[in-house]
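We begin with a single chain expressed as structure tokens, specifically the form predicted on its own.
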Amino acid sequence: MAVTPARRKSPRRAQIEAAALYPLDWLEERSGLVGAIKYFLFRRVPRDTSWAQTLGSASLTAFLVQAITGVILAFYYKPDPDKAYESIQIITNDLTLGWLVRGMHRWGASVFIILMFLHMARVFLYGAYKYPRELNWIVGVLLLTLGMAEGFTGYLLPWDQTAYWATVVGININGTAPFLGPFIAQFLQGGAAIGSDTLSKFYSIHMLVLPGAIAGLIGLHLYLVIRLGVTSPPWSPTEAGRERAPEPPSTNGREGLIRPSGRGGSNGE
């Protein structure tokens, strides 16, 4: 049967793809950044993966939706207990869009919390926060307890009633820990009552401490996920993207005698 023989690219299609790659391969020389990202995303990953392990890519997504968004809202939103209210009616009832970009940040932290509990209950129920991945588990409890601090520090940001009094709660359920229970009120509330300072720190505490915290934590945990694989059901005949070692031989009961697979086996019965 004769085969075919591949048609030679022309010069000029040769020079217009040498072209389009040259940046990429300029960039590649010079950081090796290219070659890394190929790696993270065309990595091997175990035949059985399935939606649930989409948990993790969406929480990360939804993380950066609300940088984004996070980041538009900063431009117009004025941390000042004169200011704050009237900046949020400006953002959603006169900016162009904004009602969609603030409602997008208001509802994405809810959702962000959920897919991180979602996330976190199918590491859980699949064993995946075993050996060797016990470091990855504690920086996702860690990024869920700096989530759930994203979210307290954000509500009172709109400078209502609601978030207001909200506040007041939350920093009164922190002072009941004990030892560090009344520090920790006095350093959030900054003052004696809830004010300008609180409204300014808790601003602060919402754009710049928790967020860097995040995204430090979130790199080191695709690292891990890079580095250790993905984990594979209780119930898939691989484990962590390798197949599991055959089962030995049965010995019908004595040991050292292997009972013959032709006849009379098991295979007959």
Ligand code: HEM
Contents of the next structure:
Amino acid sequence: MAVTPARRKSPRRAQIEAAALYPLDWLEERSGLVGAIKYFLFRRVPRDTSWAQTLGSASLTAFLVQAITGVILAFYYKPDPDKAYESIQIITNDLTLGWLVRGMHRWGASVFIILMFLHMARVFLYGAYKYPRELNWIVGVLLLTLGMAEGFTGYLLPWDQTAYWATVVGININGTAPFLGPFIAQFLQGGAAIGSDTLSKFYSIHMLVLPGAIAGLIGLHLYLVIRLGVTSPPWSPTEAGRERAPEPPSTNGREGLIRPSGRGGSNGE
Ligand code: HEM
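Now show me the form predicted together with protoporphyrin IX containing FE (HEM), since the one above was the form predicted on its own.
Okay, now the whole complex, with that chain kicking things off.
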């Protein structure tokens, strides 16, 4: 078979390529980040991976949309009982594309929760919560809980009647939980009644505490996904033991990324 010889690069082209790649080489030499990102994006996954296995990435995308639209809203929102409602009206009616950013954030919150539930259902149906992925399942449960807490704390921020009464109901339900319930309710309310202290507390939790915690947990979640590999569907020949899972690919010295032996560890196919 004839092989076309590789065309030799002109010295000028080689120079331009080297100049363009210099920043990446600089970063790679000092941090190894480029290699790590390449490994993450181009790692091998089982042959029979399906669309159902994109739901985790869809949840990640929904979270990023929430983070970006949330930062834009925070430029204009005022967490003060006298100004909150008005600032929301200004965002919706007066700011350029404000209605779009607010709508994306409001509807995106539901999309995020629904995608997380669908992703969790996929993990459950594929049995991907079993050994050695129990820890990642627990991290996922924490992500789901914090995601719902984001929804709860964000709901008060428009400071209208729906927001106010939904929060009254939410705090009262919390208060009925055994042992810690009354303390959590008292902490969230921040006083005898829902007022400015409640609003600023909810704003801070919604803006800083929960997004930070979710981002950190997503990092851990993804690290575990890479470390353990993606599970094959239960109907795959490898899972049924009719086909031998191939050896994992070389990790170029990054030993921590080798999948452990155990069920469904299909890092390469
Ligand atoms: C912010 C929310 C979440 C994000 C961004 C996220 C992201 C991901 C991604 C990208 C993957 C790999 C691809 C895939 O299987 O879809 C994954 C896998 C996994 N996720 Fe999540 N996830 C989230 C929530 C959850 C929840 C709520 C659970 C369960 C309670 C969960 C449990 C798992 C498990 C056990 C795996 C490994 C699945 C396998 O190996 O096939 N995740 N996640």
